[in-house]
Amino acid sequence: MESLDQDLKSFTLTQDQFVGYDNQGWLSLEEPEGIPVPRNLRRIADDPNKMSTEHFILNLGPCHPSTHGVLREVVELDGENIKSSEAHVGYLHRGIEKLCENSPWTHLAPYMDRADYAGGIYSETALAHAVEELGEIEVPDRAHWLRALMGEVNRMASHFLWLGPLGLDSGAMAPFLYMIWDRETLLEVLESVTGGRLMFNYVRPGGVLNDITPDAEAKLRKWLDIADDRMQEHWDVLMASELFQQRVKGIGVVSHEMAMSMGATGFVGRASGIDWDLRRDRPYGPYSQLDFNVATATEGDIWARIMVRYDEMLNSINIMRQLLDGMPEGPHMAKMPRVLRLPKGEAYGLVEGCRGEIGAHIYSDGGTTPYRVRYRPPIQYHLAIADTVLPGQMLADAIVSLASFDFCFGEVDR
C-alpha cells in the first residue's frame, strides 16, 4: 500500500506521455500503466516546472442545486478558473422511445409529457402532427387553436421556471418568488383544462382531450389583464439591476458559427443571430393568422439569451390574447376509430417548443403500434454547446451559464 501511495504521489502527466484514447474513453498513457484519467481532464498544472497549484477535479451534480436537472458536470479547476469540463448524462434514462413501440398510436402522449416535463404540451403536439400527417387525419380548427393556446400558456409557465431560478443562481432571491406566483396562476389554467399541472396527456391525434373551461378562460383573462405590468415588475427587479447585468453580460458566449454547426434552435440559436422560429417560418395551426414578433440578437452571451426569451414571453402574452379573442366555434376532436391503424410509412412532426425545435419522427409498419419512434430534443444539442463554452470561465459564472440554457433532462436522457 505504501509503494502504491508513493507511485501515485510521484505521478504527473505531461504532453509527451499522452498517446490517445482507448475504446472506453480513458486517456492512454505510456507510463505508469493502470492509472486511468477521465477524458479531457488532467490534475497537473499547465506548466509543472513553474510554481503553481495542482488542478482540482470537481463534480457538479448529479445532486446539486445548480444543475437544473440530473446533470453531472465534471470540471477541472485551476483555483476558481475552469480549465476543461465534461458532461455526464444518463441518470434519467427511462427508455421512452422504446416504450412507445409497445403502445397504441393513441396512447403515446403520456410518454411525450415525460420528455420535456416542463413543456409537455409541445412534445404531445409534435407527435400528434406526425401521426396526423401519416394517417391523413383532419383536425378541427378549434382543436388547432386550443393546442396553440394551451401551448403558449405552457410556454409562459416554463419560462418563469427558467428566469426565476436563473436570478436565484446569480444571487437574486426575490424575483424567483414573484415569478413562481405567475407560474402557479398559469398552472391553474392548465389544470382546469387538462386535469394535470405537469403531465397533461391533453393533445391527441385528431384534436385535444377537453375544450377550454369557463373557469380556465376567466383565470387566464384575469392574468392577461395584469401580465404586462407583471413583466415590467420582473424587469425592474431583476434585469434592470446593474449587478445582475454585470453577472451575465459577456459571459457564456455562443458564437454564430458554433450555434449553426452544433444545431442550436430556439432562443439559444436566436441569441446568436439565427433568425428562425417555426411558428413564423414554417407555420402550423393558427400561427399564420396571428401577429407576433421574433426577436434575435448577435452577442450570444447570457444577457442576449435573456433578452430574446424576455421578448418571447411578451409575444406569448400577445398571442394568448389573440387566440382567446379569435377562437373559432366547432368540435375540439375529430371523429376517430376505436383502434387507430396507420399505413406503412414514416412522418416527422415538429413544433417550436419552449426550448427550441421539438421533432417526433415515427415509422409505421402498418400496425396499431409504432415500429419506431424518435424524439428530437433541442436541449441535447444545447448541452453540447454549454459544455464547450464552460472552459475559461470562473466557476460562479459557469453556474449561471448552465442555467441560461434552460436544461430539461427528460429530453436529454429520454
Partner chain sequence: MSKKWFPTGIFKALGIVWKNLWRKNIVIDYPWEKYPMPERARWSVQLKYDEEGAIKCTACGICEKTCPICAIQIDVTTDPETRDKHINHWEYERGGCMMCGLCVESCPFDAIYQDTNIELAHESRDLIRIDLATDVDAAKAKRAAAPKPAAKPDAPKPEAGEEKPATKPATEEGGKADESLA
Contents of the next structure:
Amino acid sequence: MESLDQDLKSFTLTQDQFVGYDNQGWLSLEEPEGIPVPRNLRRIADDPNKMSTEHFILNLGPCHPSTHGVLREVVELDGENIKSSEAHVGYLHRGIEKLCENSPWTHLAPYMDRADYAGGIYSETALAHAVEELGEIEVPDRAHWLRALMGEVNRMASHFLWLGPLGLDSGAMAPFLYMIWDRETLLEVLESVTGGRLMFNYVRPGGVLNDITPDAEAKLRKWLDIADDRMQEHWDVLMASELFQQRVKGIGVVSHEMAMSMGATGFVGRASGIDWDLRRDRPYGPYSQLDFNVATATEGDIWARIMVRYDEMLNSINIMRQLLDGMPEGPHMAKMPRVLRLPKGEAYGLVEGCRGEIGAHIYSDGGTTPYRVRYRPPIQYHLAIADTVLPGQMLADAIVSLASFDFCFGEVDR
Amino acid sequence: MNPWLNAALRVLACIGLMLLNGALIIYMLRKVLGHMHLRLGPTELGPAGIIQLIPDVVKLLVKEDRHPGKTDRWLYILAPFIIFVPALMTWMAIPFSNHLMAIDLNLGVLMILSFLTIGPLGVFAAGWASHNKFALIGAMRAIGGAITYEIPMVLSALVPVMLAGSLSLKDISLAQAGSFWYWLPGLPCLVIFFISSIMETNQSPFDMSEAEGELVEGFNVEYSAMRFGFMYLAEFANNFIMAAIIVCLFFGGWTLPFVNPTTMGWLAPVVFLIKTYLVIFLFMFVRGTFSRYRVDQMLALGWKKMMPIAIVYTALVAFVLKVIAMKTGGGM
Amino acid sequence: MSKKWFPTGIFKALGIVWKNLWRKNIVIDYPWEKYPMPERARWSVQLKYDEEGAIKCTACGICEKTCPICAIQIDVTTDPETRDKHINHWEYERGGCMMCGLCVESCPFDAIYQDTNIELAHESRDLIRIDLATDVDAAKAKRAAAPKPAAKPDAPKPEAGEEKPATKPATEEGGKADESLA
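How about the form predicted in complex with the partner chain, since we already have the form predicted on its own?
Whole complex next, starting from this chain.
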C-alpha cells in the first residue's frame, strides 16, 4: 500500500501493519528502512555555502504528554528551532458524524458530547438549535436560560482545564492544581444537574433534560461568591509571575490576516482583533437580555489569548450571576412527540462554544434520523493556524503555543 | 585504626548518608509539593506515609531493566554511574560539625565544585547513549547550561572564600562564627549562587535537560529500574550538596550566633541539617511555583545577568578587602 | 510590554503558594472517604424490582433498540400461545456502556435505572459483560403499566431489594412519555 496517503494511514493501519513512530535512531532526514518519513513536511534545505547543522525530525505525539490529546505534530528541528511542522490528526476518529445518521433526532446529544469533550453543553446546544430550527419547535424560556447557565458553568470548567495545563506545559505545577479545585466545584454542579461530569447528554431538542436542583444552585452561588477572589488568586499565581509572562509574550503570534483567512473564531480570533462573539452579535437564548463585555486584543500572541480568555472567564462569572437571578419560571422541556420527524431540509445551528464557533449542520430527508450531520469544530481551524505559526519558534515555545490554542481532539477527529 | 578500614568506613558513611538523604528528600518532596498543591502526598503506608519509600525502592530494584535496542551499550550502562559517583564524592568535604566530616580538605570548595562539573558530563553521556531524540536534546541542553551556570557559581563562591581567606568549608564556616554570616556582605552572590544551584540540580524553573513539558523526561527518558534510580538519587544528593554549600558559604555552616562553634557537640550536625533542609525547602518552594525558563532565556540569564554581576561584585569585594588589608597593615 | 527592573510578580506567586501550603487539603482520601454522589449521577444500568421482588422489565426491547452502542442485549423466549415473555438473559455490557441514559429515558415501563455506584472496576473480564437477570419471567405489560401514573410525583418510591431509589430522569421521562402519548 505504498500509494496510501500518509495522512490516512493512521485511520487505516491495523495493529500488525503499524510500524510505530520511532524517536530512537532516525536522527537524520534520510528515510530509514521501514519507517515512513512524512511526505508533506516542508523540508527547509540549508544553504550549502553556509556552515550549518543537520536537521532532524521529531515526533511530538501522539502520546507526548503535552500535546493535549492525540495530536501528532511532526516537526523538523534545527537544534532547538523548529523549521517546519506538520500536524497529523485522526487518532481519535470515531466516526461521530456517521454514527449520528443512525440515531433518532432526539438521541444525538451523546455523540455531540464526545465531539467536544471538554465543553459538551455547547455542542449539544448547537445541534439542538439546528433541530429546533428545522422542526420549528418552540422552546420554553426556562430551557434557554438553563442551557445558557449550564453552558457558562461548562465554559468556566473548560477554561480552567485550559489555563491550568497551559501553566503546566510551561512548567508551573501549582496553578494547575488550584484551577482543578475550581473546576471540580463546577463539575460537581454540572453533575448534580445533568448527571454527568463530562458527557452530559443534557441539552435536547425542545429543552433540557432536567431542571436545576436547589442543591446545585446553592453550590453554584456559593462558588460564585468566592469566584472573584479565586480568579484573582489564579492571576497572581500564574499570570502575574514574570517568569510565565516571558514565556508567553510575543510567542505564537497569529496575525489578523491569518486569523481572518483561516477561519479563526472564538478566543483565537478575538485575540487577533476579530471582534466577533456570537453571544453578542447573534444573540440566542437569553444572551440579548444579559449584560457582558467581549474583550478583544490585537497582539495575537499567547498572552493576548490568555488575556481574552481571562476576561471571558470573569464575564462568565458575571453572566452566571445574572442567569441565576433572572431565571424565569416555567417548564424546562417543550412538548415533544414521542418520535421526532423533521421535515425535509437542512438547518445550521451555531453557538459560541468554549473554544469558538461551534456549528451543527443537519440535513434531513424527512425521516426520524439525520441524513447527514456535519459538525463544525472551531479547533480544527485553529489547528491549521497553530501548524502555521509553529515554524520559527523554539521547541519549548511550540509546546506552549500548541497548548494556548486549547485543542480538544475529540472535536478535530470526531 | 587500620587506615584502609578507616577510609572504607568513611566512604560507607557517605553512601549511607546519601541514601538516607535521598529517602528524606523524596518524602519531603512528596509532602511539601503535595501540600503546596492542596494534595495529600503519600498517606497509606506508615503514619503519614513515611515508609512509602520502601516499596518504591523495592519497585525500582525489581523492575525489568529494559535495555532499548539502539543504545550505545557501554555508555548507556556507564552513564548513571558517571552521574552518581561525583555526587557521592562531593559528600566527602561537607563539614557537619567541627570534626564530623569525611575528609578535612583544605580545598573543599574547589573539590566540590569540580566534582559537580562532572555531573553534566554524565547527563550528556546518558542522553547521547540513549540514542533518543528527546534525550539528545536534553543532553545538549545540559551541556549548554553547565557552562552557563558554573562560571557565575564559582565566581559567587569566591566572595565567601575571600572573606574567610580559605578554601576549606570548615574554615569558612568557622570564620562566620564570630562575625556576620556572609549572606549579608555576599547578598548578590547568594542570589546568583541560589539560582545556579537550581540550575545545577536540574530543578523546575531551570530543569532544561529533563523538561517534562517538551522533552518528556529528557536525558533519562530511556532509563528504567535502578539505573533510573541512580540518576534520581544523584539528583537528590546534588540537591543536598548545593544546599549544604549555600549553608556553609553564606549561613555559617553549623555555627550559631553567640555560641562557641567548637564546643557545640551533638548540636552542630543538627543545626547544620536544619539549615540545609530549610534551603532545600526553598528549592522545592521555587520548584512548585514557577514556570520553566526557555533554554535561550536561561542562557541569557546566565551570561548576560548573572555573570557580569558576579564578576563585578567579586572584583568589588576583592578591592574592598585589599583596601581594608592595606589600611590595617596586613597583607592578604 | 513594559519592563520592570524588579520582578514583583514572582513574589506574588510565591505568596499564593505559601498561602496554599497552609490551606486545608481539598483532596478526598479516596478509599476511606467518598464523595457523595449526586442523585442524578448516571452510572451502570440496573433493573428495577417491584414490591414482591419481581422484575419490572417486560422485555419489550425498546432499550435494546435505543442503546447507541448495543450494550444491552435481551435474550427472550416468547410463549407461542400465551404471548408471555421469558427472559433467558438480560445481558448488559458494562465495559461498553457510555452511561448516556437513553435506555432509562426510553423505557416505557420505568423498569431500569442507573445507579450511582462509581466503582465499576472488576478483577475479572467475566464481570464486564454481566447478566442483570437470568431465566426469569418478564413482567406483563399491563401490570407494569398500571401503576405508572403513581410514579409521576417527584419523590421516587423505594424499591424492594435496592438501596437506591429510582433516579429522577427516569420518572420525569416517564411523565414526558405520558404527555406525548396522550
